[in-house]
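Quick heads-up: it's one chain on its own, the form predicted on its own, in structure tokens.
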Amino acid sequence: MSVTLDIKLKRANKVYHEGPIPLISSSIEVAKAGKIPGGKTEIPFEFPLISKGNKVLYETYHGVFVNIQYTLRCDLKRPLLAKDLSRSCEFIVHSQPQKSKIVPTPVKFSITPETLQNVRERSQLPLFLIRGHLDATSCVISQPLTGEVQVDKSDVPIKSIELQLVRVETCGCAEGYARDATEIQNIQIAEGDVGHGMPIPVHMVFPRLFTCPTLETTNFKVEFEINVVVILQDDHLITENFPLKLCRV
């Protein structure tokens, strides 16, 4: 008779906050040996999430240079003629939110081909005004990012317009520090060449483990950063940066 082993936590979404109960990194005895009868057989369990010493758990984020996961792991050890079994399930941990309010700045902004960086031949862009705002650079992370674009004018029909999502994650030492930028996710917000004095919508979900609260560290940093990106017909890409400060509250 096959035997199979599997962890199941009762919080559906498996997330789990550091403290007042911290994690450690050790082994607990679930059941003593004996012989576990047919059937299903439920052993339920806990034990305490606590950092070892000065360590910081942080928030659990999955990135290209920076991956920070918590796992369970359970071992069933079994007689010398049988296998032992082992299972791993990953349990998600948010940081503490932060204790002060965020007020809300909004950020505007206002794109011609004169405000445009590392152009070269800026003579030969066509004439447009992108105009907008966001509603904030610094971000509570569990809810969306907000605001409007608005094409004023331009000689050149629309493409697309989208919002582009990127991390930025810093690692290194004293020797010298690597610093990646990847997208993480992209939404278009309008198709087509929009209708001039229309205010477009800007709403965008931070994606789960894929973002975290801004984050430094000794050894690392992970950074996000929203770009609006407005592609015209002649595939002219006009991109206005934005540094984002996320956090959870």
Contents of the next structure:
Amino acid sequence: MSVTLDIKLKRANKVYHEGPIPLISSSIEVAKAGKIPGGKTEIPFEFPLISKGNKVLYETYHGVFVNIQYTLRCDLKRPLLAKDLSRSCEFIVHSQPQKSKIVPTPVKFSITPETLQNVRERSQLPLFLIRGHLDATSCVISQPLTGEVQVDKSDVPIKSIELQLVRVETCGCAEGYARDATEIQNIQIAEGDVGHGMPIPVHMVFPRLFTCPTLETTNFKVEFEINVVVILQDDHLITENFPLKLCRV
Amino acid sequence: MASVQWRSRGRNYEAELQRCHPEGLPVEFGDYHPLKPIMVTDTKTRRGARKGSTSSSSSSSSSAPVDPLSSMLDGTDPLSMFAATETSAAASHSSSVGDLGRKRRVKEEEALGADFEPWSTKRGEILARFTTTEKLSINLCMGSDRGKAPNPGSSAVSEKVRTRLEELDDLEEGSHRELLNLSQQDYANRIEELNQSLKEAWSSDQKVKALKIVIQCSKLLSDTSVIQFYPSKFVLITDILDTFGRLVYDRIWTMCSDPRPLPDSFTVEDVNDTAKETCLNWFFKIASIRELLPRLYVEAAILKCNRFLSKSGIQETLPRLTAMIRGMGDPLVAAYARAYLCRVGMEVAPHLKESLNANVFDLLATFRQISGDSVQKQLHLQKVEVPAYLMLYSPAINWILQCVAYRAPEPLLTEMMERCKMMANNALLLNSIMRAFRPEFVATRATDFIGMIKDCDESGFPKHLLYGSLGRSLACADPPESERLTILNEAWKVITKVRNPQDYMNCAEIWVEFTCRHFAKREVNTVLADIIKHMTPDRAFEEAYPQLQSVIRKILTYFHDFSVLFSMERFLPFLDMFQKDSVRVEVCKSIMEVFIKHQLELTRDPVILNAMLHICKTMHDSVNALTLEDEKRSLALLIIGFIRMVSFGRDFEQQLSFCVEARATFCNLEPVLVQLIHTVNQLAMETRMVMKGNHSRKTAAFVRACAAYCFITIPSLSSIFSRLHLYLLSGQVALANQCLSQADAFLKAAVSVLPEVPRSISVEGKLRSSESFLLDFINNFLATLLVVPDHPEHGVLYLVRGLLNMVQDYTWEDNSDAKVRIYISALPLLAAMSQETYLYSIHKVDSNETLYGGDPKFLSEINKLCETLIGQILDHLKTLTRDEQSMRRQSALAFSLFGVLLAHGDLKNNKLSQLSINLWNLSHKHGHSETRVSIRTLESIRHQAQRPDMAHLSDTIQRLALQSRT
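Provide the structure of the form predicted in complex with the partner chain, given the form predicted on its own shown above.
In what comes next, the whole complex appears, and the chain from above leads the way.
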């Protein structure tokens, strides 16, 4: 006779929030020893989310260096001759929204050949003037990043304008710091030789699975940046970088 | 057969008529009328009762049924119960799905109103107009665009994450498909295949694959190679997007429809969390699409789904998407994206006008890009001329402006016009404004528009197109009366300068409508002259038949007075431009149709007659050996319609000579000849009427001429029955007009034609026996013969004998009684001929009654003839004994002969009386007689026997035994 054991979260897509009282992680007995009748048996359970000691419960996060994961394991102990059964599954934790209100601070920018760094031969650069602004760099994670870009002048036609969302993980370890930047989303906002003087909207929805509130702890950091990337038709690549601060409100 | 002896019964027709005269009996109009629609009123209630009892039968102790019988039946009849539940279930099911769907659709349409010309009407037009012979390609990089688009931040991105991100863009990993060298049709087919695979993927729950297909398809819209095909491509691909939008919306809608379907006017609160989450997921997925174009199109496609998430969703999304289009560098691509957004916006939220306006303003802002380097370079590369390129914009701009102009207040339209002026009268925009705005709006400002057209920059957009658009508006709305002539002059000044005949014609055709609508013969004539001048050189008209035909159609719509129409000098020369036979005939037909419909009075106007004869001759001359029967018939009908409208009033000779001319002209169409013969016969009768039956020498000569006309025309007909009937008819007419020798000739001709009648003729394409037609004709013929006086040079009853001889010699069908039936019908004629006074006669024609005055010799001739006939009939009866079938025939024939004897024979004569009794017995011998008829016959005889002069019948009746019923 085969027995399978399955954990089913009542609502798999429900986001479980961190509870208010910090305590150690614990296990509970969902069913007393005894005989489980044949067929399907469903046992309801409930679990308070309590952190261990003075640790903080961070949001679920899957990164390259940093992984914050919460799992639930269920063990079914069985008599001597049968193997114990075990099954585990992940559940997602979002931190409680912060009460504080963010006042958006717009950031203006203007890109010309002169403002660029990391240029090999400045003399070969075509002339251009690209202006714009981001409505805020402190962003609410559930709200899109917005702003405008406007090409005022460009000797070489534009090929594409893109928004690149980059996540930077920094890890402290014995040898110093490890830093890893990952592009997590790239969105084209302009294609081809766009009309000059027309504000082009910047609009990016933060991808749910790859973003989390900006995190800074003693051991590691998860930060986000946005690059406004302008590619000219002669394949010149112009990038303007803005650090972002993401939070949940 | 000397044993048979015939004596006709003497008749007093006058007295008989008196006797038979029915007394006026009031007719009661009851409720019943056989033609009243049958109305069964009680079924409904019965059905209702039954239904009720069906439902109650499950819970047996419920309320007492109204009709115990029916309820019992229902309860015990499982079949009807089953059927009842099934239909009700089906009804409720269909109402839940179909009705709601319909309601939803209806509501959407209501929001827009029927006066909004829907996209569906534009689709076909665009597909037909923007075509290409160049090879197309579909580049579906379902694999990934990894290799293709070097990513700016590639250095920083780990391959793993990239793959994960791009999974969305992939259809099947690594299935990069590039289809090259597609013809336009192939292309459309491929797109349709994609549409199908989208539906399949969706129905097999592969939602991600479906999304990928849509993304890849919308990417195709950023490809502007083979640019002249772009509008059609847009149509094809947006079809797919529409499908997708519908699928997503319906899916989410059904997610909320458990257990009850979501009402049409649902709000966010009615949507459950799962549905919201699913909907949100779609938007997240779409928001992460890398490329701009697909991200825009796909989000626009599911715009309606915002209703599930928030009340203001659509209102917030539309402006964002509108602004997003600014990122599209190619002005054509952007214009079409705007058209799509406006379309979706109009469908989902027609009240949100701001975005529509914003789209127009953004569109205007991109106009200068058209003259920019990027576009020009592309045009040069693809070898596309600027005017042709600009035309590619018109469907998109027309559509956008149509959306904006829909129920828009005048000030907005005026503002648009002002903006157009500000943009140095951009011709492209001006054109679209004239196309999209209400014709009334354009018409009232027609003079303004003409000014603007004048100011327009000539390069790029040809002016005749502008005038074409203006003309189209003016064709359905009227400019102020005082300006009309100026408008026409201004417009025509430009149109007449258009060099390319095709362009000229397209524009001229539109303006013909305006001209016809507001001006008279003179102006239209001028326009026609101008068209002729332009289209004649190099036979340019050959390429423009549809437009030229349309010109004729428009003129015919407004000019119904044909004397005016044909007095236009250039009208017939205009017709001469239709030199291709098929088109020419079609045009003539259309003119004839209008003529027949609108020419209500008879005419003798030489202008009309000449022109019409010319037109009809054209139609007639198109008939050749290959012409289909149907075509011939319709042509003939039209020509006949014309002939009937011709009347020279009292000038009968003129009319006859017209018929002579017409006969020469239309000799190939038999129905026309038939009509002409009828016309001439009618002419003769009219002459007779005018002369009140007393012809003068002149009119006598004229009616003889008419007879001569008919006599020489009839033989040219191929249809034998037409000939027979016309001979008879013309004979009757000749007789009525006292043309005895002509009448004789007609009737003789008819008799001599009889042997030619084939045994079977084609009736409506089917081969049928001619016998019944022939019998009909001969009976009719016999009736006429009563009044035809014998020819002095021929023997007694020359024509009757001639006819009977023909009947005898004719090769009748085997096993047919036709011959004998004719003999039986000849007996009443002969009986009628032996009366002192004939049943009917013709004014001023002496029939045999007067000629012979009851001469015993004449009577004995008749009797001899009758006896011969009866002998023949009896001989025939004797042969009918072989089988059941022939005995049945024997019975019927015997009974008919009995009837004739009874009615027309003098049964005082013993032999005749005996014969009739024998015939009665013969007809009843084998039990094939109809008892009911026999009884009625006996009753009738009994009734007749009561009259003193018929008393002898009571003896006969004693001997008529009714068949005993066993």
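Fair warning: this is a prediction, and the values are worked out from it, not measured in the lab. What we label the rigid core is the largest C-alpha set whose atoms superpose within 1.5 Å from one form to the other. Positions refer to the first chain, counted from 1.
(request) Tell me, please, whether between these two forms the C-alpha of E42 is shifted by 2 Å or more, with the rigid core used for superposition. (result) Yes, the C-alpha moves 2 Å or more.
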